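There is one chain below, alone, in structure tokens, taken in the form predicted on its own.
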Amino acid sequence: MSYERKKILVLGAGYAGLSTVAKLQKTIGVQEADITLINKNEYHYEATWLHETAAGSMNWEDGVYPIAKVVDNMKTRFIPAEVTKINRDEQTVETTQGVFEFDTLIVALGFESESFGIKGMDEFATTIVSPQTAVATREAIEKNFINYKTSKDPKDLSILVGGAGFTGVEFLGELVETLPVLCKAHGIDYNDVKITCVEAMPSMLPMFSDELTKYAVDFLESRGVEFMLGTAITAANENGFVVKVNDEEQRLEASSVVWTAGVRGSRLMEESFEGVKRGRIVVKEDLTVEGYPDIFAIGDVAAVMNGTGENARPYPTTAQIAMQLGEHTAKNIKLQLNGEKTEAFAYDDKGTVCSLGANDGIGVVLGREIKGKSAAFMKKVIDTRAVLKIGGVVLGATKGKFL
């Protein structure tokens, strides 16, 4: 009799999609099943350090890795394509490099930049969501300090960054570290330079405590950035945002204009099933999409549910716990080739840092508050461990952050 290997099927190489392949690879025998991952792109960029790209830390080739140095080829065939349709029903994927069956389906497709519908700011706006619109980013701010040597315009050395979310905050703590340098480069006094965060929100950070949030805002504004909280933004045009302040418009003026506050998933999702919201959807305890026991949603995607019931709330996306909803997802995609019944995901959360530049960081981990150096340090080990996990030794010593 002959027995017919599952055709395992993976859509998206970030942490999430690439964390269930290496899993798989090290759980599944060659004889029981094919998998095959699709990725736009042929390497996979670490999304927690895009910030740094955009604020001129780091160059983006030393963000992101080769996806063959995950894959392993005598198990996993990679495939670089955009996926352009998912036929559920049909159990098949359509890409821009042919069409693929698959028996077990795992959506990891990421995010995309989600502005809410704000007049502009999907076109005056740049965005870090990518390695290409980080360096956008960071082009744009060196371009705009140059021109202010022959324009004079306070224009040009002014930034408007929209949230101040964990991405925004973590890019200001990057610019306060790098345009001095800049500044220094192009003989600019850096007190010339005028950065403001705008948020809607009325307190910032919301996942640390008061004391821990103060500790940032402290630093950055010890270091010139002026914050907005409460502010909503109702547009974006060619000289910066328009914002509401107690029911008065009024208008804030900046050649550089970086909106970090809002990510979705993937719009492929509202195309292919029922029920999303902002590109997530909604998934069983095991991962699954509901009526569909062989389809897996994670990672941005997924709305994993935290609770049951009125208080159920969708945990925060993060490359935290898209690796362990890969490495879970891979745990029962094995357990169905065994015939086994799958288990419920449960998130252990180890903890969460802030960095505010290179040499400092607002964070709680194991449960303790940590500040200063120490979580510095701290998100240095938990950026390297993200690469180790996924890539290995190797791609660890390469690519990890203690080099």
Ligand SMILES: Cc1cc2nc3c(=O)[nH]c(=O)nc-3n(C[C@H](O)[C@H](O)[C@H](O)COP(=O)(O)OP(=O)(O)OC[C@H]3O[C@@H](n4cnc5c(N)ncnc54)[C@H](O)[C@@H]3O)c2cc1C
Given for the second form:
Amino acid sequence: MSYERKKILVLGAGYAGLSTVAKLQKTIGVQEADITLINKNEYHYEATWLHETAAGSMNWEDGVYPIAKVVDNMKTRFIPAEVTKINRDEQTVETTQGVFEFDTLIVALGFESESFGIKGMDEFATTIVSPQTAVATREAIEKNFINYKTSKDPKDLSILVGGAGFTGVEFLGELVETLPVLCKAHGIDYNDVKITCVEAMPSMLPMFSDELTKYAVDFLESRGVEFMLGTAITAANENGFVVKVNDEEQRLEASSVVWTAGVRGSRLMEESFEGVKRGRIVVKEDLTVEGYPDIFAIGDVAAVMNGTGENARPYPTTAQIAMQLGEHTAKNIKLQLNGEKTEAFAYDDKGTVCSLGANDGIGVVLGREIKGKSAAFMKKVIDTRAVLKIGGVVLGATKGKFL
Ligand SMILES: Cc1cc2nc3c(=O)[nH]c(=O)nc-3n(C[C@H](O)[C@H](O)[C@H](O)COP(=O)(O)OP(=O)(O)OC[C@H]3O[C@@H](n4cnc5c(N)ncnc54)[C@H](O)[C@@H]3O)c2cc1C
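How about the form predicted together with the named molecule, since we already have the form predicted on its own?
Starting with the chain above, the whole complex follows.
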């Protein structure tokens, strides 16, 4: 009788995919399975740090590390390639480096920008969804500030931020720290800089109490940010945003236009599965796709339901849950290899911290509200923990935030 090792194929080396691989490597023997990890870059990027690169407080290289540093070559083969098609019934995946077969598939392809069909947004706004888009955002702002020295056009010193969600607020928190430095370098008066954040909802940061939200708003307003809440953006163009205020159209002018208000799961999800909404598929309790016990969908491509029946709502997609989903998937794969029943996922919400630059922030940690320096400290702990959990002590020591 011939004995064949199971082919485990992991797509995406973000928080979800790399957590799966890191845990599988610890729990699965060399003889049990072949693990193949496919990711479009040779590096993993800390997506939760991208706003720092976009605002210019962090070089993009400091927020990434080589995937090779996590891969145990005895157990895992890493293929840098772009996934182009998932053939779920044929149990194959097509990539720019060839076709790969699988017995067990983990889809962890993460998030992309979503502009909800707002005219011109994809064309005229920069985003914060990858190291490349974060660098493009920073470069656009810098170029416009440099242009201002000759143009003297106030538009060149105006920045419009679409969305006062978590990413928008964290980005603004960094901007109010880095722009004064940029202004000084170019002999520009920071008082001439105009930062406007436009949000369609009448309120912001629903995950925090009114008191914490007010703290964040006061912090940003006192540093020059103007908020326009309850204001829908109807279009973006080369001059800025077109918005609706009390049913009246207004034009907001800026040379730097940044869209932070929407993300969705990978567009490959719609092409590969049925019942996918905005790149996310509802998964079963054990994180497999309905009808496909050997296909797991995790991280930002998955809608993991909190509760059952009519009241069930998907958990927000975050790095925190993505890492837990990865670990749970590895556990379930091990159970499957042993011929045992898979287990239901249970989310352990440890809280959320929203940074306001390097030294301030707001958050709820283990049920307790924090703000100011303690929140900033906690944020660094969380950021470092993510590197440590996936990459181990050596990466934690070199890439963590306590250097
Ligand atoms: C600025 C910002 C701040 C955030 N802050 C927080 C926070 O404070 N706390 C928190 O919990 N969450 C935060 N998030 C959300 C968090 O980053 C995401 O929920 C998390 O990254 C999802 O992890 P993932 O592994 O599913 O996907 P990703 O991190 O998106 O990883 C997906 C991986 O798949 C790769 N990939 C994609 N498509 C392909 C393809 N076709 N072929 C091959 N490879 C591919 C990508 O390159 C990437 O490496 C933040 C997000 C942003 C943008």
